[in-house]
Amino acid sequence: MLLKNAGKNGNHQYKYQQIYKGIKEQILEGDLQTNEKLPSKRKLASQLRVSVNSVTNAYEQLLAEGYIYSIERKGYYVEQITKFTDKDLTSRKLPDDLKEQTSDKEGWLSFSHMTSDISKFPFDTWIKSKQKAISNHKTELSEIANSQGPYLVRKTISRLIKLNRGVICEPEQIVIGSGTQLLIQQLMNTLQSTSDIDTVIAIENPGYSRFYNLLKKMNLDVKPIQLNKDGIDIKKVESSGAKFVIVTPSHQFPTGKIMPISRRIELLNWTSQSTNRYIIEDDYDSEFKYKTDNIPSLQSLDRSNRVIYTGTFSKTLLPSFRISYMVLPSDLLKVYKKQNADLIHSSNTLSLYTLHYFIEDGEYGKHLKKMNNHYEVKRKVLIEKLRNRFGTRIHIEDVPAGLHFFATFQTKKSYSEIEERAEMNKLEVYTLKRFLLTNERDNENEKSLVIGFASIEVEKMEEAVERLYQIISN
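In the form predicted alone, let's see this chain only.
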């Protein structure tokens, strides 16, 4: 028997791998028949001019995968292999519409609201915190973490948000996850499995479209509610029949409005008018507040235990770290723990312990203070450059908070035209169209954009503003 291809497949494989692959292919193609005896290891090694060890390793791999069998003192034979009914491999080719295009970012400038300034991140101190986590938590790193995240990290987060946001909670109430979307999904899956809880959900419009799309795909009844000057319209929330409402009171996304105290109290009063009403407070970038102190969280005002507080480290650290958390009221915590007892935690345990030491050693506080000062300067410079270039043709919602602001431009361009021209001019920018949850008629003379300033360098702002002017200009 001649093993015609064995030892000749691939220049970058070990010899035993080439032999293994060649024999395997001949078995699958039927060139080697069931129960046919293979050459002895010495004979095949001589035939292919390789070592006996190479042939031995190849035979052992084929034996382990079930392609051949051995009979003591007689040798190796071809196993009986079920034949493929379909030999056409064209169906394995990935369709063109599923192939990802790797984007070339050379020459691009960005007004994205989703990024942070990586140039200022203290990687050296983060690595020191990581080394401390490795030294002190070898046992924990070898185990699967608690489904809500390591208790020590939850304890650290509970102290942090009590100090910075006024959130009242115990570590047991915190659930850590790899993104707020995932946490909301887990929560809603839990509530859907509990028949006595209604999951009709009201959400701000314009608002965070990723939440809206997620909840719709979960076949939940989602009600987009228009905003008025103080935030989400309470009367429309009441008439919607919702039992849950998702809001961003500290810096409404995307308009940037800060919800005044009267509307916050109205929302909290809404929860007390019926059983099983809850507010989901998305506090996504509240750490950044300029000119005045931070706005206390809505949860800090809650007297009836009806606010589900969610926060993230994506803005203060880096989005790629994927560390978010939610604080559950005790009644929902009981349901959540019961339904998710077998859930395996989704976040990276090493990153969580690293975060613990980064906070405990005071590095997080130092970093946050530095970034608040840094972002305040960037924000002022960008607003000034936009006003200088656009003059009376721009209105900026100048709310001194967060990492983006809302700007409305006088233009006859459609949102689609703006998006197309932005692509041509290599400017990353997001229009209001992305965040409108219902189909609404465009204002023919005005278009609104969400302008992020975190990642763009001050030295490049003027050029970015000029590109935007060319895009918007009539």
Given for the second form:
Protein chains: 2
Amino acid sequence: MLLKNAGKNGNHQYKYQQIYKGIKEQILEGDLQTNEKLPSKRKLASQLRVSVNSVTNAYEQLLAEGYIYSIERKGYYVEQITKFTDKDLTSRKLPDDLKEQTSDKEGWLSFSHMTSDISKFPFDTWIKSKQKAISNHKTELSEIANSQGPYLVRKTISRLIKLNRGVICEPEQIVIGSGTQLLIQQLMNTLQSTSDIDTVIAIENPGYSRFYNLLKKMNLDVKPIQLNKDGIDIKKVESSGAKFVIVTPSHQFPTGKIMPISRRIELLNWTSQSTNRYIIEDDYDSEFKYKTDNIPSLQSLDRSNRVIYTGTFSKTLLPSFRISYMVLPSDLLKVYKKQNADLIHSSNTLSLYTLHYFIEDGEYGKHLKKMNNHYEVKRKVLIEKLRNRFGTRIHIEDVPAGLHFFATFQTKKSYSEIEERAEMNKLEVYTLKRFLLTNERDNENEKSLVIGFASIEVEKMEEAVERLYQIISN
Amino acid sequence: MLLKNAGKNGNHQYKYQQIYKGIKEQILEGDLQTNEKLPSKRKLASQLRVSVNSVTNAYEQLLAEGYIYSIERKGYYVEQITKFTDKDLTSRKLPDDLKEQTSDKEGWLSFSHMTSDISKFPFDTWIKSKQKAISNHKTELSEIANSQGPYLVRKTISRLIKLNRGVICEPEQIVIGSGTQLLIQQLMNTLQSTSDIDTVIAIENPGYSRFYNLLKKMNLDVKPIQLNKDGIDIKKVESSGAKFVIVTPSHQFPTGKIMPISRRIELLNWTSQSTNRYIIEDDYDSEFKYKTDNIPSLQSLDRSNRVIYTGTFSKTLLPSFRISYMVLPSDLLKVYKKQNADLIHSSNTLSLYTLHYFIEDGEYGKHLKKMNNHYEVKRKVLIEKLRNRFGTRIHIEDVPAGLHFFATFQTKKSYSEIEERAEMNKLEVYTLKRFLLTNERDNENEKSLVIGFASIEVEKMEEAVERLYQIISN
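Based on the form predicted alone presented above, generate the structure block for the form predicted in complex with another copy of the chain.
Shown next: the complete complex, the earlier chain at its head.
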């Protein structure tokens, strides 16, 4: 008998599945033999007291999955089924060390430099731009986009960065992607796989450690280069043998310094001294300058097409949107296009068209202006509160730019002590240690922190500063 | 005289910028010498008949950018500025061969397999889910997400694929990303950089050529493996020395075949015969089955944790959303997590939370059901029309699944002839040639096409079929 209890109750869907499962198991267990004939649909239906339809569906499903075969006008037969070599199922239970702890952020305050202030984000306007994007770009949304992102959006970005950052480029040179890191990784991957471009890469130290780690994991030869007073040390870049150098001239990460014009020119001159030298300008938060105008990008000064400019909307909009872009000089663009013809664009096209209307309708400019004012106040209040609490025991690099500043505290505590105590006091802080790419001896009497002020509410600053004081000074 | 015409007219912003630009140029040109003292703010203001404020702003900007320095109570002096070694600007004009042609799609019809039918997409409901996401996840949206994607969303996906595809996994094993390609690339990159896992990779031929090209560009050792009646040839996989094999068992791309249970078990047995062998199951359009139920995933049969399952929302929602995921067996998860600790998640978090509510509120299920019915009709109509027009000169692999089918036409025309004529007749078609990963001699008497039916409107099918007939048969 094929099936014991099918058809007793339940609806058609249920009955058919029971029949299907029952036969499937018997085939896998070997209870039904290869080439054994199954009862006719009519016969099985009457045996099980179900409709012929239920049996037909079950047989069709078994046929589709290859458990049985049919011979026209003769009936259904069991296929020859391979046996599993692994008799038993290996446990599918996830080992404990791979279980994720859901972190409880209740009561925490944060000086993270990686957030933005969502309380001011104009979601309503954003949704309006999105609706515009939906009604105007139906065809584009049903397809895969150009691998560099939709041309229209690249055109809008090229205009925007010309205006705000002095970047000189055509839409063709822009590659949109879901993060600066990802874009640079993609570029480096591309260059690595074409043998004729050397990819030794210099990076600021202290610097963006996350990026440093990623590049190292790609097996790239990455050289951390000490900063001096005016930024990355050109002589050391020179002697490192690097062909690429990643810099943050508008607001050095993490120290916050602005690279002066002379160092910029020196850096550009460095590219002229040998072929295939490039600067990657990571312009991650240049839109925020509080006492001066925007400072023109390095790319705007470039005379020999040697700057790869990268920008992002993570700071000006939201980091969770994942919209960044890079601007490639034409020689690299050529290589990139050739190697990445098959690459599928990674950003959500709907978000990109939304961004397009958001910019075009002036909402982006409005938002940026509002946030500049908002962050300027936040920054000022926080610095004041820190100075009030720490007095002479704090030194702040007071560069009025970006969404974080660099502060040095007089303390005998070690970095790991500070990090542990921050954890205990529920304060998210990032110490300089995290951004040092080489092992150096810590200064015994002072420690530096990167203090982000974007997400912390003004009303909570007092409390956060107090916690910091307890962590560092007590 | 520092500046000739500043201050004559215009507002403060304009005046300050003219002063700033004038001085900057004179410094760069060497008209102002290193250490030369600038006039006092008051003096320059009266000279130019502008407010002191305008001069102050200009000096502040020059100071911030490093063109001048100040000595307290003495005044402002010109910095020593490095000279550009490149005297002239290299042309920044984009070479003509890098210019993009904006393609005019007016009047075109498409049998593309890469689109989805946007006319049925419930944007209103999607926006509602988005609004829910915005109000419930403010904190998460202001931050960078977990590198595998938000836990909540992974949990929802794990439940969904358990239900629909029989996939057995924990949310911890899911990595969300903006495309299956990207995810597999990331995984392979990870494994490449850890020396102990061999990454020779077998791929179905004919198969997903775009992916094949990408993997080759990564310098991976990729082996195209001929299909036979039941799918990828296991003996050839065995002899290729591959450690990974990418398959599309639910609906082979491009031939459309469903891999029968025996071949599935053989494939799983292949992994048991040696350590570190893995199957990548690309389940790209398995949600669409028209005459049978869903066919359980290969992963659901896996007894030894050797299947990497990948899925996407490109077919069920929209390809432009770029939401895909992979499910890693625990040993690979361990390596992946370790190597990618610094990776920033690539998907738009807002879209992911939107997806979460869209699924949780039952909208996804509803949409899927609607689209299954809709596509079933479209598929049927198109097949009918093709059979009517081509008669005995067409053979269609009639597997009622997915968003495309495989059709073979009797014709003496070559593939390139067909492609050229399609271009002329404004019909987007994809020939088998495109998906053949090795050079074989074409069959002289027949040619195969992959025919997608998702985006073409039913009313346009008659016309599209007629164009196809003109292309192939005339």
